[in-house]
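Single chain ahead, written as structure tokens, the form predicted on its own.
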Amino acid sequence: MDISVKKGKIFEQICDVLILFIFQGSEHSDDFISTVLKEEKFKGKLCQSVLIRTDGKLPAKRVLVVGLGKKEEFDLQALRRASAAAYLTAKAIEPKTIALEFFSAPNFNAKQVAQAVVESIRLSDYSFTKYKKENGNGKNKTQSFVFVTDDGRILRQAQQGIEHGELAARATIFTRDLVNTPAQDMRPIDLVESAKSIAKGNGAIRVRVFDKAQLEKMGAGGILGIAKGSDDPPYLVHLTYRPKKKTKKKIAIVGKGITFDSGGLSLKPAASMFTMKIDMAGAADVLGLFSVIDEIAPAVEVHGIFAAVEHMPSGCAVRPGDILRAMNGKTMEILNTDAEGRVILADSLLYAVKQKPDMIIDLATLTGACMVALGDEITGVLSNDAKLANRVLTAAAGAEEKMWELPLEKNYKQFLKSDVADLKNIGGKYGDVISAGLFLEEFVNKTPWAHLDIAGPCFAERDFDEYTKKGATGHGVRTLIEFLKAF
């Protein structure tokens, strides 16, 4: 489906479906439409819709009126939801052409409006059907979706918004596909191959892959220890993007890449393993970002780093009470093997520090405790640098991805003290999301760093909204894009 913008009169458009937005309590200026809305008791509540056959009264075959809710409560999230609802309702009648009256949103410019609409319709149209007999290919009959405006001054801004929306949606869908793929087909080597395919033929991106033998030489005991129980060997992947103009500024983006998490010998209950293919969502975010990074073209060097590891229980698996040695020589007592993410991230972060970045952001499906604290739609952000945390939260707000900062309470460090090692991999009975953050902080060497615990929102076990359906969400990618666009 092609998405474009053009100048024109909305009621002169020849199309199968014409979409109009209206605020709650407002009336439409067209007498025909206004009469039908009154008959249908349309109030304009958010996502409420009425589909009207025009019977030749207009060039459009049908008009779809969709509510935006109360004007005083309007924001881009409301627009995203309404746009997704409108598109899905229109798509159900299999139109070839859809036209949308370009909406002049209060407090938002044309670029923001177009981007929000495009992202929401692309993401609402997503489905993962690779493993279904009838995989849905070709079912979308819509060939064109056109924004129509009579204000030629905003055409350029709207076109830029469309382009940014397409880019963000494409990166998010790339990530969703990786996370939705079952672990049988998303082994550590498959993450490696995905990184290589992104870099292939792209002069701006370089990839280095460290195998088990190289990890042993590097002393990456955290990665190696967690991988011991699996037949699949571990890897450390390092993607590098360099802008065309030389820059001294570097950013490292680190992802957790556990391709399946059984919990190891501290075995998870059966039901808790149903969705553990998602434990590589942080690494998938890194790959999703790098799939479009040359189009974002930030004026900063970006390093994408993740360890790809499968975590399984076997006679070779790490045991509770074992002590692993990280890349910097610091020892970690493993009391609960199911707190494995922070252990592989220790080595991943240490490798990131070696690149001498100005800042590090990591994304990880790290703790169930974060979901207890914030629910399943909100990412917890913990940082050793207030300025960086604020930049991440600002980017998240721009991307309409929900994030909330949690404290790195220094007094809780005492709970990570081990009698036999430098650290233990679990803290006290409470506040595990903070203990996990404090554990990771031990491996960033005072580099400005922000940790994003995406355990909840990376995978929707129910529909979150009209454009985020059950399954992998790609949460985090759009925030990273917004973050880099600031450079």
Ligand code: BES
Contents of the next structure:
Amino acid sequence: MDISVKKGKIFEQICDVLILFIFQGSEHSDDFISTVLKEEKFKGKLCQSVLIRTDGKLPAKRVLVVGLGKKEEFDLQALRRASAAAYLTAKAIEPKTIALEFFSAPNFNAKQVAQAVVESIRLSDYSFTKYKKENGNGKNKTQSFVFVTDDGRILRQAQQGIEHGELAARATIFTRDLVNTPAQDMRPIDLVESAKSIAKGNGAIRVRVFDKAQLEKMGAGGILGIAKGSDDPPYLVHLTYRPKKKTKKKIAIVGKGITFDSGGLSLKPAASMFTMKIDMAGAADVLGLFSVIDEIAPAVEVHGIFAAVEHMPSGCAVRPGDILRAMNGKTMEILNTDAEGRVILADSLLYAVKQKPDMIIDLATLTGACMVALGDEITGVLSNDAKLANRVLTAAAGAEEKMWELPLEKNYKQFLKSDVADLKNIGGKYGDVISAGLFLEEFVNKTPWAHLDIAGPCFAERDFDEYTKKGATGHGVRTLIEFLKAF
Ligand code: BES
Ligand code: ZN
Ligand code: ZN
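Having seen the form predicted on its own, please provide the structure of the form predicted together with the named molecule.
Time for the whole complex; same chain goes first.
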């Protein structure tokens, strides 16, 4: 399906479905439409819709009127939801062509509007059907989706919005596919291959992969220790994006790449384990970002770093009570093997620090406690640098991804003290999302750093909204894109 914008009169459009948005309680200027809406008791509530056959009264075969909700409550999230609802309703009747009346929103420019609409229709169109017999390929009969505006001055802006929306959706879908793929086909080596294929033939991106033998030489005892229980060896992956214009600014983006988290010998109960293919969502966010990074073309050097590790119990697995030594010599007493993310991140962050970045952002499906605190739709942000935290939160707001800051309470550091090692990998009884953050902070050596605990929102166990259906969400990617665009 091709998405474009053109100048024209909306009621002159020849198409299968013509989409019109309308605010709650407002009337439509066209008599015919207005009469039908009254008959259908259409109120314009958010996502409410009426499909009208025009029977030759208009060149368009059908008009789909979709509610935007109350004008005073309108925001881009409302527009995204209404657009996705409109698109999915239209799609059900298999139209070849859809036209949408370009919508001038209070407080938002044409670029923002176009981007929001494009992102949400692309994301609502996503489904993961690779493993189904009827895999839905070629199901989408719609060939074109056209924004129509009679205001020639906004064409350029709308076009830019379409391009940004396409890019953000593509990156998000890239991440969704990686996260949805079952762990049987998403081994540590598969994450490595994904990184390599992104870098292949792309002059702006370089990739380095460290295998088990190299990790041993580097002394990455955290990564190696957690990987011991698996038959598959671990890797450390380092992607570098260098902008065309030389720049001194450097940013490192680190992801948690546990391809499956069984809990290890501190085995997870069955009900907590069955979604644990998602434990590489942080790494998948890094890969999603890098899949489009040369199109974003930020004026900053970007380092994408993740350890790809499978976490399994076995006769070789790390035991509770074992002590692992991270790359900087710090020792970690493993009291609960299921708190493995922070242990592999210790080495990943130390490796990131070695690149001398101005700032580090990590994304990790780190704690169930973050979901207890914020629910399943909101990412917890913990940072040692108020300015960076605000930049991340601003980017998240711009991308409409829900994030909320939690404190790195220093007084809780006492819970990480170990009797026999420098640190233990679990904290006190409460607030594990903060304990985990404090643990990571030990490995960033004062570099401005923000930690994003994406345990909840990376995967929807229910439909979150019209464009974030059950399954992997790709949450995090769009915030990273917004963040980089600000450079
Ligand atoms: N990968 C999990 C966290 C997780 C839970 C992600 C649910 C997504 C959904 C992590 O490795 C883990 O198991 N954390 C433990 C830590 C505990 C043992 C201190 C947890 O949260 O239960
Ligand atoms: Zn775990
Ligand atoms: Zn985990």
